[in-house]
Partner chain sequence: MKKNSGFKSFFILPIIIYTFVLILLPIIYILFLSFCTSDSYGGILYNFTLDNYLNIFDMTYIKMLLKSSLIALVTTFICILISYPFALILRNKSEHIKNLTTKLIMVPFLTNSLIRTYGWIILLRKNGIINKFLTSLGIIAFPLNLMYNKLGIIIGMTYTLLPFMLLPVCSAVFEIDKSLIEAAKDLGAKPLQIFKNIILPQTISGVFNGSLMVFIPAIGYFFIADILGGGKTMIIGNLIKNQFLTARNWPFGSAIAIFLIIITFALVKVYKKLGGKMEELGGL
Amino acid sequence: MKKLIILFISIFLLCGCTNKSYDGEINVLNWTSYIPYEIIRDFEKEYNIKVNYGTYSSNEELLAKISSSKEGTYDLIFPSDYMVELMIDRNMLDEIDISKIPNYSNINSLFLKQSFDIDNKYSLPFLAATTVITINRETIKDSIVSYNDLFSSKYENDIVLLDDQRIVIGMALQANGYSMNEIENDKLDKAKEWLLKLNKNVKAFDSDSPKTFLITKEVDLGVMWNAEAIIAKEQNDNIEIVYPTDGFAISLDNYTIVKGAKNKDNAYKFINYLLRSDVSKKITDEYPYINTGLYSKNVSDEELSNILYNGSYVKNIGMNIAAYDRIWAEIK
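May I see the structure of the chain on its own, in the form predicted on its own?
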């Protein structure tokens, strides 16, 4: 009888652990490696709200997921600058009520009022990223300051690039002296030829974890987001991080609420939680992108000013994206 009672208690406790009752839920879709699991777990504990968390690797993948899902499938997503504008144009986002976000005051005003959503009617800044060149100085001694320095035959099959058509084609445009948002066909043709020439040196396209290729020494060069580069350097101090002289991309990722969100109030709670200075700091301590917080910033004012002055935001190019799609299909 005693054994039976112990067995019953064990089953009861096990069921209690695996079938926790929450007061609500939120369906989140975000970039890979952007919010530490600890942050999500702590939010669930504090608010008793279940976070159903999915990821994507590019803005185009995000757009495809939202476009192919039933209204109400997702509540909170984190599109980049140009994708925010595109989603606004397609009526895919709800307006944001900042009165429900007390920690709105923690946002650095330098990241507000961007051209893609000038009044921040539909979006608020989350994290910013920049593209950089990474170099393993243990094996590469050449001077590399420009995208054009990546063409040497010595680097065959030795480069990892982001799996992101706007960033990679934009890189090629900048290397040719053009805007990374160029839409003229002759300039896009030059960018395509540039990338086809570079292709023999490219081992992989990877947006999820390009740093891994450097850490494992599968490649010695990369063009990746700044946080990935910083983490790689933490693993191998021989890695040098360079802002290319041709220019570089700035990507500003944003809190946005999906049109028809079923858990909008919980989305506001989650946004407000992530904007808390202590939480915001924990995020960029683990994933060192540029913190958009006023009280938890992780780059100096001078460095931030230089980045914002010298970098370029990716812009919505409307129907001209078809030309980028065709180039990307040839490159990959």
The other form holds:
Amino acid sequence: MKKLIILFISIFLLCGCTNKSYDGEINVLNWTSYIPYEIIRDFEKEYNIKVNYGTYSSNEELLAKISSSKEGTYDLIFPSDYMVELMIDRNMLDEIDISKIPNYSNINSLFLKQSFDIDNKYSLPFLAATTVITINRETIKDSIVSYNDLFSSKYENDIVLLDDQRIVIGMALQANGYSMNEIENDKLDKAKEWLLKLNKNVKAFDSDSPKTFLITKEVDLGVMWNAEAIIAKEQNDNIEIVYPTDGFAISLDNYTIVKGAKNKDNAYKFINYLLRSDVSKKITDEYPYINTGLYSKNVSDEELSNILYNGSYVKNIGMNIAAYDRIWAEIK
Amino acid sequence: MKHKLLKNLFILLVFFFLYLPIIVLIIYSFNSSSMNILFENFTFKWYIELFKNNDLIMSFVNTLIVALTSTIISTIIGTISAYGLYKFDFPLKKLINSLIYIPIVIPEIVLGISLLSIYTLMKLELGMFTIILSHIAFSIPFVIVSVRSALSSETVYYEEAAKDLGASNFKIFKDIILPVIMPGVVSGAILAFTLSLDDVVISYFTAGPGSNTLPLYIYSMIKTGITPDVNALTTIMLTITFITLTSIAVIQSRKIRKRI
Amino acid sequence: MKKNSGFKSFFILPIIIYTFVLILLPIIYILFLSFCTSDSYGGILYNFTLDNYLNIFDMTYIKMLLKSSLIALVTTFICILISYPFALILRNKSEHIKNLTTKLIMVPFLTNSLIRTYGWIILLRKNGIINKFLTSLGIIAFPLNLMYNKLGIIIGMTYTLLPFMLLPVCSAVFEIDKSLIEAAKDLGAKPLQIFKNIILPQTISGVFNGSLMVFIPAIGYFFIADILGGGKTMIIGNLIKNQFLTARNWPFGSAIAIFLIIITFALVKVYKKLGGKMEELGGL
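What does the same protein look like in the form predicted in complex with its partner chain, given that the last one was the form predicted on its own?
Let us now look at the entire complex, which starts with that chain.
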């Protein structure tokens, strides 16, 4: 027993020591698979600031984590468009002081002044993504340009979708010619019927790593974020990526600082570091989302305007989320 | 004869089922491919790689801190309480005696969200402290049950005898009761430790920033595919705990034999 | 006398504090929450309502509760089917072997259940070990869908929870009076009769004990449904998790949790009626 206590104390001390050697810390919550660990480690070394890095896999999970924890628990978070709007509404964010972020100049202005935070008072663009259809051309020869092309009985158990109710129900709405933010019951009913019909072709819902399903050839079709699709294509050249004609979702994730953050200055340092064009490039080289930088862009301005024109943001729909929640429970 | 063979085969099949995924994990810890899909070549590199993976090591250390702290505290409280509930009468005793089974029977997720709710209510910062507190919360009843089974009429007999000889209460507990119930305490502690290492659900709800434990680390990478260094770590952990437990069992059986 | 009362409080105060702060308070608080409503942003409004409980009885959720219970029931049933013969065979072995087997059942528990679940992914996926093995033997032409469906969930649940059935069933079966069975045999009873009239009545509380410890976790282990079910099947655990982490509706999540607690208590009551003892739960 005594030995056990000594062991325990020594481990505790050991951890205490490793913490002490940093000048400061910063509590970050970010999406899973978004920033390579190497970049965080480089930042820690360069600035001698410890990064406590946690992850989430949906905006709602992020919201729950922030609102259920004490003020000052987290410093820097990366909510998407509609969540930024909601968090501003709820007074959960602090204004961003651009003067502390010299690398602000590396931001591509196409991504600034978006509807959810028109003056960029609380948010700066980090990375953007769109949903795409991903097709393994080794096995699938038919033309697929619309969500409605996924119905064929040939594709039974052969599709992976995102595990995200707004995106999946939104996709069903778009396939029926509606906007992806509908709240009217009859339109939502149509979307539900559409999804119930598609269900037998769906093998899995997964938001964390749908690419794995294509890479391991578990499925031949998927609707996923473009970065996932691009990684899958890097592994298997026969994969084709298609922007659906019915429309697609676009999502813009943003740097925001949580109200009451204890380590604001460190957060600015971290944002500034991530905005450095070489660092930013490293991020999108590893996770090929759409880079929002001016000097680190990975998509041409022409294609960007096209994406921003045809894609639609998920919007906050307030209490109507209950209807989505019920549809989701029904198709699962 | 054939019948008997069939019967033994059934037992073996059940064990095969229980050990299959673990054997697979151990085998794949020696796989040169990083994908955990096909076995390519035999290698030891993941056992070295493992020590370079800071996050994995940190989450492992956190897991150990949680498991050791919660085991020590819940074993102490559980042992004291088992004796208290056994020896004394007090108001509420009946109520407490039935309430302590709640963490054993209710679904872990219910315990997880209800603990999360009161931490939020009390504005406790989620982190190592809340994980440890939660693990203590679900371990104590198991320790009590385990210790209680070691408290028998035999202890009462010794206790009375010592009292007649004028020993103080604490002395009686320390010198007479404790040695008798020690096997129960040890198995209670082992149980608490195992439950803590195995837990996913409760840690999932009560963790905060900087308190990534091994299960949470694994959960975040399980769909992308776990890297074989995690397999290697699991193999090491399994070996160490297995050896520890076997030696505890051996020591205990020797002690019992000595007494006889 | 005073010294004695100090001695007493040392032994009973911790358990009193523990029970009230870490068991009673959390449950009372979620009971309270279950009568509140949530605003659209996930905040809690303290106005009394029964809506959350009425909501559970919506057809959508009822269907899901039934589906989840069915998965848990099938899991329990498979565990019983494995445990009975297992215990009956072991019954005739030596004490030493019996001890060793019960210890060996626990060893897999020394690794985290997530990592064991991950082991099943390697085994079950479309080009996983089992499918590769079966195709190479020519038993199947196309890979089977062993996971990302309900089958995967049931395999994972059975695997994770089997020990909780094996242990109590073994200890119940080992306690059966041997002479009773011998006597019945001498009187010419058939094996089925022996099972029905002697073994079953004497082991029923052990089996119910195991069933309780399998069924209840099996409706809550959301991570197994997530990982081996491919997110396609929601069980009650996922529903609660979603209410707390994604749908931001804590009151509804609390109502489902209270509902689960009530079901649990009812099952415990049946278990006690069958002569089961609380301290034997889980056979630990």
